[in-house]
Amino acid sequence: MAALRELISYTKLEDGKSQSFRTRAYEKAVDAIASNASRVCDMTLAELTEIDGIGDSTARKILEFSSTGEIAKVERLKDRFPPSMIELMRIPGLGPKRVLLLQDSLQVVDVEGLTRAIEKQQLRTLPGLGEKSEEKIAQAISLLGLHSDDSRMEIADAMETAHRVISELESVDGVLTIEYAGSLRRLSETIGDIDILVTADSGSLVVEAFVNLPGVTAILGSGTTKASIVMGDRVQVDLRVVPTESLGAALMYFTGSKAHNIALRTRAIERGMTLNEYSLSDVNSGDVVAAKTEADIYAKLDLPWIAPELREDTGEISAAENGTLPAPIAQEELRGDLHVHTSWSGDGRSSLHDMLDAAVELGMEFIAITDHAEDLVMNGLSEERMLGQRREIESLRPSYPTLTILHGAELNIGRDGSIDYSPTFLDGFDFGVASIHSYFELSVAEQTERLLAAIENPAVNVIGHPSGRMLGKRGGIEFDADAVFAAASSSGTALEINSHLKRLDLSAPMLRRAVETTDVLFAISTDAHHVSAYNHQRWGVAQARRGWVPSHRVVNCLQLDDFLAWVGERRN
């Protein structure tokens, strides 16, 4: 998938536009791919052209890179629009065609010469632009930290490569198991490199797989047990082949935080051990005493299992040792979905039919259908729409009997915290999103007062991605958070967890923030807009984790009859 999203982007600037017919049917055989169990990159053209949202042209595209490890349409483009260009295109301001018009009239490619033709008002001078849009451009290159040398990357990107290359591996004659590690495992924001963790009848056979994967532009280094690689030129893939009786110790040490595993090796030293990538063991005899299972090393160091998303030395350890670090919650205890979207709203690319059976084989037991209301004007549905799609779901409710069916809305917060359509009409749903999609500029005072106004109205259980932020592309807005978090958990209004790993919003230490403070509740929902979303509901669950939430105080962790209770006193 990561080729055909290169293919996306470098489509749009030779359009000139965001949307094309030809990027739709990229992006329709993305969600194609990620809807598919099989391993796409195994299939026939026959094979892959059978699969819906797949046409014969990407077949062969996703063919060429199977047997290749490149696209050659991409690589000609490369040539005419060198990657930096692609990296415009994530600010804020910047689409396809404005980036086209920097390169031709300025001959500005990449952020370096953007900032230098920002210091000389040059933007402002460009059809289209002007000195607002020039100011709120470099506020975006500010706000994005791209001024930095810094190459860490996207969570989003990094996961997706992460996965990747475990698929390709996981073929490889004796491979046993495979994790990744590092930061991503703790879910960090962004990501330095990728580290895989690998277990295995012969290392030598999977290092051989790993230098040799499909989009490898470099090999750093390679031996009988690890190996380093640089994949789309962008990211750094460092493999590790381990014993099988030394994988917790490997996956704890690799895993980290530095200072997480410093406390670690602290408090085994204090117990007459040492701990390593290899094992814990004692520090007289060299005796090991764990190695096997992470498990394990933190039991016989005399605490629980510590969740990797807690491994940042904030105190988890402490917590762990006097019982208070909240139970990690899983992705099992999550009954229900609450903000899903469907092809009625012009964003969703999957029916309504699809989503609920998609449901239904998760084993989900309700789901809130929020498709956009109409403020959002690209993408919302009128008054007479939401009125058919409410039909529609009560002629299908008869066919999902394990599946009970909330009709809401996502509404958007308006500058003033009012919120779509009429409270009469707003009375006839059964279940409410408001989330803020616009004035992303105003101030702090101006920002909580139209969160607060949302959270006091009673047609809205949840606030949705509160922040508003988009990783890597948006900064969230700045509010009063103990004014929210305190008004929230007065109404009973929950605060959403966006599952999606370009917004993880509300942020961990938010979320962190929120806990210890009030007692607001939290809804841990996918945004899903394809049937393949909904997999991004463990993202959900591990940011909750990494904001020590507990299942207890997220709403859709709540039985049925409770869950609907909660609903029911947000609407009386």
The other form holds:
Amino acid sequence: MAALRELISYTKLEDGKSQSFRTRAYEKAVDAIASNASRVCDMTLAELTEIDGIGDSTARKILEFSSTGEIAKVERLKDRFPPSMIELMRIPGLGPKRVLLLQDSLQVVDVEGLTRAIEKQQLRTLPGLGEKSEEKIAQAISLLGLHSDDSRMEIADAMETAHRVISELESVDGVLTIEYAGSLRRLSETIGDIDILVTADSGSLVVEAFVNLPGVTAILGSGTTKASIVMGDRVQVDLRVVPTESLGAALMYFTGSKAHNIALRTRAIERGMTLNEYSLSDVNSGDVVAAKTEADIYAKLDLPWIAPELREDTGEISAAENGTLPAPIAQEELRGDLHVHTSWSGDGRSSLHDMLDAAVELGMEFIAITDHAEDLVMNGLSEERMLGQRREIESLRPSYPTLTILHGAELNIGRDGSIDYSPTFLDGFDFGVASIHSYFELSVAEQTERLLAAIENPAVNVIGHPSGRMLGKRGGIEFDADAVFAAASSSGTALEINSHLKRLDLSAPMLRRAVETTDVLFAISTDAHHVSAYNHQRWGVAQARRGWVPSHRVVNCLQLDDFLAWVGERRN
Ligand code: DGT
Ligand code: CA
Ligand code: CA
Ligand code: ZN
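Could you output the structure for the form predicted together with ligand DGT, given that the previous block was the form predicted on its own?
So here's everything in the complex, that chain up top.
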């Protein structure tokens, strides 16, 4: 039982020691509950004390929690000890006594403060600590990955954790819907914490399952409708269980951004209403005006539904009001994928045949197979192997009557902007993607020249992941974006929106600038190296939304004939 575990942590702090008569009693009760099949939440005092291992005072705490959703003592202690102190107790070498000492003598209550204190060599000055223990604690912090300055996660990691949590919670009894909100739903590049919203018959059952998920290393708080946990080293996940009738209001509130919420609240007030996480309501009567869906609420605020990826208070509300906000692209609008790898290249993990089968299954109408060209040292295909792949495609075409298969290549943009193979050999392809895979350190002028040369090359239809960035690893090349957008716009070369969560390349601000200042076209591509990665299309679509890209600018949303016409224009 999560509430009891929380009680144990806080009692340790209150007592200033890890073991006491009280903590032992609570721990015994936790064990007793774990081995007892029936639900303690519904039991009477008499039934509870009957269980071996649960004493009278613990039973009263459990009863208090089942009827009020809180334990008053824990709530009181939270005022004295912030939840971050509970997290500090997880660090080897720091028990309750030392955590209290840190608070009293150095006003340190969290990992960030602790790291600063270690940097200033303050820990070694405390009674009972010395240089050695300071070093040990510093080591433990870095081993646990509790880096204070870098506490935001990459979106790829956060999304993976969120999906793991969601799939675990799906099997809990009485769960109706699960969605993630917050910065994750807005597709921010980095995520502070993961926010999950659930509708369910019983909040406490969901909370119970949530705090007991595999991989939970700390419970920062829990009640009957909400809880916060730490998974693994440092990933915080916040859970809210909300009533079905106010799901829309809750989703809006917890999706944020905070700035977007504030702007909407102001708008509500101007219309004689109040907006909070429960509903949009009439300010005088208190009657609910809308709450169940986001679209209902936006409509009552005289706005179309605004896609989560746009909710940053960067002009989306006035654009929505004026009708100039692009309709959000839907994944169903994509008719094909234009950057796809197969096991012909060293890093592809599914066969050509399997990639085509999966494409048909997903309803694609066209596809460009674009394995690496020869200049990519490890994985590139020689001319001979490219011709082998072309023969295989030709022999497979009759088996895929609904899929137009283009034989392309992912060409490498060299230092001077030249690409692989001879012009004659390049003529043999149906399609070309050209990408930056090397020379990340050149000057802005040189990088711009490289991109411009590739854009002008008739063998190139799309510039793949134009900046070459890898989120959390490298920033990508710097180039004169306006010059590149203008050139791509006049030559008809599309710029890729790479769907991989580690790339999301071009970035959203770049996309928005390109859309606002030029007529440039885009290709939303998965860069799939395995059949399962077609799935990433949804992130590419979300990234396009975040960049305010309308679907009429996206070449894979074109009808087949128009798409082929666009490809052909470029190549002759
Ligand atoms: P993060 O976690 O730092 O990447 O960013 P968010 O946006 O997920 O922020 P988080 O987790 O603190 O809160 C989730 C959402 O809840 C946030 O986007 C908007 C809403 N929210 C949180 N605190 C406030 C607040 O004080 N006022 C308003 N209006 N909304 C808030
Ligand atoms: Ca968050
Ligand atoms: Ca949060
Ligand atoms: Zn690729």
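What you see is a predicted model; the values in this text were computed from it and never measured. Throughout, rigid core stands for the largest set of C-alpha atoms superposing within 1.5 Å between the two forms. Numbering follows the first chain given and starts at 1.
*Does T293 show a Cα shift reaching 2 Å between these two forms after rigid-core superposition?*
Stays below the 2 Å threshold, so no.
*Answer yes if the Cα of W548 shifts by 2 angstroms or more between these two forms on a rigid-core superposition, and no otherwise.*
No, the C-alpha position differs by under 2 Å between these two forms.
_Is the shift of A72 between these two forms large enough to count as movement, that is, does its C-alpha move by 2 Å or more after the core is superposed?_
After core superposition, the displacement of the A72 C-alpha between these two forms reaches the 2 Å mark, so yes.
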